[in-house]
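Shown here is one chain on its own, the form predicted alone, set out as structure tokens.
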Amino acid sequence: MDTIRVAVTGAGGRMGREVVKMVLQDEQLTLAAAVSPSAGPVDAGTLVGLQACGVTVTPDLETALANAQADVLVDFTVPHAVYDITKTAIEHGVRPVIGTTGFTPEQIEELDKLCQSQGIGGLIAPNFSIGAILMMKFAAQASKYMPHVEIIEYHGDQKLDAPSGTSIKTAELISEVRQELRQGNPKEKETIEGARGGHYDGFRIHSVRLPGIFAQQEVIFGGYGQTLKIRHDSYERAGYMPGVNVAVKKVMTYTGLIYGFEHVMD
């Protein structure tokens, strides 16, 4: 079986470096290109691996895709750039596996049509952690029986978007099975704007941004005389790589753009 040729954008970033390492360690994958606006930096171990593959870090995505003959592009970059990166990959016939958040529903629909027209698959996933996906699935299931719910998500203080893509995806999954219910006292008043968090389909999402935090999310359900808390904690970026590995291989098997890793996990 031919190996899957993988291009990595954001290869000099913290998540990108983990993706490069994952690709280099899997015999079914070949690193085809490494793209980073700053052309680095990469750690010494990854640099040796890149040199062994004959790959150098380049700042230009168009040139990299034109020369790499890549099958899949994995992206962990920034919200303001990810739409253009994804579109460019699809236009080159390269299947996007995207871990960056910030897409609008309209952009996702447009990119799906573009994938369909190219006859390739694609995946946008707010979270590739298998534990986080299970947390979302369990939360959606619980909301059928305990519809009073709030989400608290915690990230480091340098995260650019709030709420997180994971919390939005969790809220979407809950809303698919829970009838809208306006929670709390109807006369409730915020004396400080935003104190009750962001409103989504009748419930609230709260974003915490502090140094020293990596990524956690807690979904809290309230009922008469009881609460239920479903929580997931991520401690390092390597924890996302088994999911990224599955996604890279799975995206070769279908056509169209899928939103959410839970749809390819099984």
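Switching forms now, from the form predicted alone to the form predicted in complex with a further copy of the same chain, please provide the structure.
What comes next is one chain alone, with no partners or other molecules.
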């Protein structure tokens, strides 16, 4: 069987290095290209602490895609660049597997059409963690029975955006099934502005930022004399890799852009 040829952007970043490692360690995958504006030129294997693999890290995505005959591009870079990267990949017939948030609905729709016209698959997912996806699914289910809910998400103190992509995705899923309800006392008063968190469709999202934390989220439901909590703690970047590995293989099997890793789970 032919291996799947994978290009990786942001190969010098922390998440990108994990992706390069994962690709190099799976016999069913081949590293086709490693792109990083500043990390190279250096062998991509050496860069991530493995043996040299013969692929040199290159600064330019266009050139890499033109030469690499990649099947899939994996990108976990920053939000502001990701739309262009995704579009470029699709135009080269390379299936995007994107782990960055920050797309507008219009952008997703446009990229889906582009995938359709190229006859290839694509995946954008704010979260590749099976545990996180179960958390979101259970949270949505619970909100049918216990509509009083708040979300608290915890990330490292250098994270730029608040609330997190996962918490917004969770809130969306809850909103689809939860009865309309504006929680809290209508006369509630914040003596310190912002204390009650961000407002999303009648309930609240709170973002905690502290060093030492990678990615955690708790969804809390309150009812008569009780609370129900669903919590996912992600301890390290490598925790996403089993999901990314599945995604790289799945994206070869369908046409069009899928948003959300849960939709490619069996």
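Since we're looking at a predicted model, the values are computed, not measured. Whichever C-alpha set is largest while still superposing within 1.5 Å between the two forms counts as the rigid core. Numbering follows the first chain given and starts at 1.
Relative to the superposed core, residue 190 undergoes a C-alpha shift of no less than 2 Å between the two forms.
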